[in-house]
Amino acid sequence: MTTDGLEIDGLVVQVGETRVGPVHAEVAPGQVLVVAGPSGAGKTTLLRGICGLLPSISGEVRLHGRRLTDLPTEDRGLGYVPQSLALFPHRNAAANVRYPLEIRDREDAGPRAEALLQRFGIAHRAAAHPAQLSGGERQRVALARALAAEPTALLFDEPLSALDLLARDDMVELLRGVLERDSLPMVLVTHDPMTGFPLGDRFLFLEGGEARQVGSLSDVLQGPSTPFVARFLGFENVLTPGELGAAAGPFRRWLSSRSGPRGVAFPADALLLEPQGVDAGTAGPVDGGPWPARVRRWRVSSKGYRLNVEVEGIRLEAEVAREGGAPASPGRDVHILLREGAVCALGDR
């Protein structure tokens, strides 16, 4: 592993019945590792283990080649922003930012806090207490406080989840600016990987405390390793080898021939519908089908219409553009095509 940046080498953390790891990942300066998973997956436990707020059972954490594992939290050189933000309610914004400098007896506590508030566009709110600040303003104060003591890496727990869309976009731009200016390795925890896509360089997916996949955004989108990762990334159609079965239907055979050891996945918009009686010659060289199917139900979606169709006993989701008018009614027989380039074999990476 590299000695430049943050290295997580086989880290195992346990609190109560929750055990996370072993986790292997690294984050270079100026890059973001997005740790994604559902509630209870162990994301916050992992982050607190990196910080030293929870003891590790095994493994190591290194920062720029320096072993952190046995150091107390305050000596690790990490800036940590918990999901609660943990701002002191009795201190105003300026006093919150000054706090990590004051406990270190830094003489420049006042000027540095003022400069950080100015940098993040909240100097005019310096005298306001947390209860008087908006969600986005509180996030900026927490970020300023995390940077006050000049850490060499930043850790964020759900920094975007409590913000509205506009404030979320502002925070993404703010974090981009921190990455460019300070060139720190950053770990960002989220239950929604979509919020991490604009920032993430690498992604770590946790399920039940276990690391299911680590890789770049292009790696995980083009080749999710497990059904869990595929579903978590938004693939509407995920079929395991057991669900594909050994039936001899042409659709099952076609999918099985493209399946990985853990199954196959494809998005709803990869499934194309044609009316009954479609000419088999209309399927292009990159498409599979057509195969007979039956519409079971449909509803309006943000992109058009979302259909549930059944083919050879398998239920699938399809996305149909609104321009073509209302889709076939439930019980109607149709034919489906599938864009082969959108089909991902699971477990090949």
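Residue numbers count along the first chain shown, from 1. Basically, rigid core = biggest C-alpha set you can superpose within 1.5 Å across the two forms. A quick note: this is a predicted structure, and the numbers were derived from the prediction, not measured. What changes on going to the form predicted together with the partner chain:
- Core-superposed comparison between these two forms: the CA of Val334 exceeds or equals a 2 Å shift.
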Given for the second form:
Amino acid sequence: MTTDGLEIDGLVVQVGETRVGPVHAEVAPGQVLVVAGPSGAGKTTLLRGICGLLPSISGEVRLHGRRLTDLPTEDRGLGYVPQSLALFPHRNAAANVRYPLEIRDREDAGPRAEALLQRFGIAHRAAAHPAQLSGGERQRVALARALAAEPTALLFDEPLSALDLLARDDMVELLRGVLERDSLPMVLVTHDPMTGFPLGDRFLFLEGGEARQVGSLSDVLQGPSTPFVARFLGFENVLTPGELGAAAGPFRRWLSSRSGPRGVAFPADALLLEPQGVDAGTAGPVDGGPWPARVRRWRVSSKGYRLNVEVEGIRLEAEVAREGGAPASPGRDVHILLREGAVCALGDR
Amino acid sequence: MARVPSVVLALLSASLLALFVLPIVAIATYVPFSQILAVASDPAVEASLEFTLLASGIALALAVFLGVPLGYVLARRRFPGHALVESVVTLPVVLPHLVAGLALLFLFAPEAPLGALADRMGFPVVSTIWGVVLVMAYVGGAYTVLATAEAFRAIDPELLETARTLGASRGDVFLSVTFPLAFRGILTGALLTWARSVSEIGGLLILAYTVVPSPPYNGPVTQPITVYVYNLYALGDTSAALAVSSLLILVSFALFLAVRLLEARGRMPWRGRVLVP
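Got the form predicted on its own; any chance of the form predicted together with the partner chain too?
Whole complex next, starting from this chain.
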């Protein structure tokens, strides 16, 4: 086990009825652990537990080998930027950044705060109060304030969610700059893994307080470990054994007899059907079908048309080439074909 | 829902504002300024006013000293009987003040156990400044507690948590974030407490109609200013009653204005964990 960076070792945090964990994850200096999950998954609870704002029931957090779990929040040396940013409304931008330095009675509080404001390009807004700042400016002040405390790790709760696309790109660049210059281990919480992809080195997926998967971006994209992670990452046509049912029709029976290209038999955790491998109405090299289906809706996609069809009660996304003309309208009966290799078992991609 | 026309809203608002302002305007137009100056230099009025300001100042200090912690506890702590305590705090606001005066007299009369104890400790209550302070703190203290509790409740707990992640201890957080953010609310509550104290009469008629010197008040025998005005009116000297009332209005208004201006001009800034005076 590494002694450098931030280690979360079996941490369990409870607030009210909600329990999060046990979570095991590590993040090295200069790297980012993205904690992803839907609302209510326990992402913020986990961050607050790491900070010591919530008591941990078991497990521990170590920073560069030092055990943090028994230390009060103020002695943990963790920079935490909550989703609301929590800028002090009675202090202007400069005074917000000075705050951690003043608390430590640092004589160089003023110059250091000014240097941080310069670094993040907001020196011209030093006298403005939080309510007078834009969303991006507030983010920068919050980041500068967190760094003024000279933390040994940084924790961010949804740093990108409240920003428009341009400001989001700026923020990503800003965080990259912090990673390069300060080389701190960083934990970033997001409900949208896509926003974490550009920054994340490791990904931790939480669902209902449970850690579902931890790994690098290529690990999780190659092999999402659960149907939840697969769907959360944007995979479509994820079919679980429960959804597929026992034997209620030829299509379902045929799917249940499939196995992945590397031999992982279904039922595993789930089946993945690439939409590009699900065709509606054209012939070609096929693994199965044709199966009678009904069109539910369609939309234009970058490659043609995207159809949502229903086969024996199973809803599937199908990609249809544009050359075939306009797709069938909703309610129309079609046949779908599954191209070769379209079906694979989860964990066998 | 249909929108209430602006003119109707303006009329309704103006009616109430007129009710608030017109009596003061009536006094101001009836009493010439020279007469206000004349009563201000009357030794009896001077003694009554000075006494009232002293007593209300002590009552205010007492209300803030005890009321701010109570407001904080009500806002930030959950304990059995929380709702009951909150109801008790509002009791003086709804209780008729004559009844409050009678109750305090019953409690602090020299022959009552608590009154005897207060006497022995050097704080005689009936017809002394301490009686006046008690009545004022009783009728006005609730405003400080309620406004303080509301001010503390309005603070986003995430601000306090974040301050701790930035290295502030719990004490630092209170002094550098919680208290500065609640200060406006506390100040508002304190002003209301003071205003309520100065304007009190019901309880004072029972407990301290006339005040005899007793430390810290060492002046002549006097009356709280409201009782003094009532006395003038009861004796038929309406003109003098109005002149003293005008003086009281001017003093109160000047004090209110001074505090609000100081606050608005940011003369009470916060630096680090300390309040810069």
